[in-house]
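Take a look at this one chain, the form predicted on its own, written out in structure tokens.
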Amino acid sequence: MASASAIKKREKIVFPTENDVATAMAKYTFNLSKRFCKERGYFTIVLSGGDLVFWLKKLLVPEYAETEWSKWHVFWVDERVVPLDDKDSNYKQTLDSFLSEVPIPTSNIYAIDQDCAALGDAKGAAILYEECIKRLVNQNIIRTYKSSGFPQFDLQLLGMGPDGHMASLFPGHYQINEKANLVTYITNSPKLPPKRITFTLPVINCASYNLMAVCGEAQADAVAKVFKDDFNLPSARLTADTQAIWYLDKAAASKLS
């Protein structure tokens, strides 16, 4: 059961400031990149939107100059189904703030289908993103999780909303219970824009490492509920194969007992 394993796996570190969270996230990412590039020749990393895409700039410092960018394969845990050049696109935000600054091959950056994005076709975008993932599993770029056959990414960098949502899995919406598909979609997201695709919970929880980075007082109530095991919040169900760790600043952790 996801909830029981989430309790077992969930760890946390509280940092003084948002800047400290971003710095630690960069170090964590670099260390895993170095390890997986050495072990497998690839590093599969899944990103989310929001402030996290700006925190990734911490990887651009000389300390991480040895990062093997050519071996990175970049995915998104969720995406807004808007044109890829739209300001609300997670892809565009990440491209503008981070990806344009590093030499990751464009063929290793997996945005949603351009035509589906332009048309606002959430269902089609979800189907094609799932097909993309399955193709990369067949090419042994993405591993599979034990006997389940679900894809296993090396690292996912996640965020949480004030309502406790993660990816585009929202409280009270059926997508949180989807288990058959790798990628699902929503057309009535409570957070704009309304059309989105998202990894399903089993895919998220099959990752080797999940780092949930949360900053700000606006998230404090949800953080407290997560650590009281309120599984009505999708973020409370987060686990991982090896480690699921929460990086919090003092403001986000301010209501923890």
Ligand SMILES: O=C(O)[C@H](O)[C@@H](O)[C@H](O)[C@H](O)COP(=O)(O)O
Second form
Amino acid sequence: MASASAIKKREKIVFPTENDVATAMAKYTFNLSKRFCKERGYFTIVLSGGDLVFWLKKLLVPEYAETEWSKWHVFWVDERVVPLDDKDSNYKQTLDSFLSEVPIPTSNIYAIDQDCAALGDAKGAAILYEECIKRLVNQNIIRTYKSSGFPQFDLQLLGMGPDGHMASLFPGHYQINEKANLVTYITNSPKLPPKRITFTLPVINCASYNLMAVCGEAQADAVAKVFKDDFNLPSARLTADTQAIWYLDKAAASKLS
Ligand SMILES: O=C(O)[C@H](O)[C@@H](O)[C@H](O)[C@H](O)COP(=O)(O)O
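Form predicted on its own done; form predicted in complex with the ligand now:
The next block holds the full complex; its first chain is the one shown before.
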């Protein structure tokens, strides 16, 4: 059960349209990038798959031209274990629609291990992604959360499926209860493709800022359940160190009481 303080941290803003959600998400990202780049010289940002991949294009407008792309370090909260050039790869989708348009050094973009991806080795991919995160913690590129030693990312951009999943943490699947590992894997994901790796809940909730962007009527029931604290839905367990905020379009918010 999430604690009362955790629940208190769930905020929301309802926007008229999906386009408005995407625009606001870009602004939120730009502002945090500016702040963290100034304060630390790095911006650690975690992406998910789904529609969000296309919404990131909103960062490509002249208004955000001063974004310090060279200071960005880009991760995925979950990834489909398919070859990196497969159309289902979150990495490939993000590269095609957004990353190829901005000067983030290739070495700062952390895709899953290429060989594990090609072989469909979900367990191996999870182990190596966790090692990569730990290495960057040791290099002080990723901060650590208070005394727990867990990695603390600056910002995660998340999405939710109609069943209430976030990242690749699905309702009724044991991965949601993983507390020790930073990264785990699933080989029978209800959302295809079936093999995926995912950050675990403690890592997701350690982030300084979590922005959950949800659009469309298909998600309206799940959104209503989340805001009634139905913790069977993994997304209802989302918190953050500083702010966990939900950006909804009208359709996704339509069943909120
Ligand atoms: O790789 C994935 O499949 C995603 O990371 C997944 O968790 C996604 O964020 C949600 O399913 C929402 O997807 P939509 O934005 O497409 O609704």
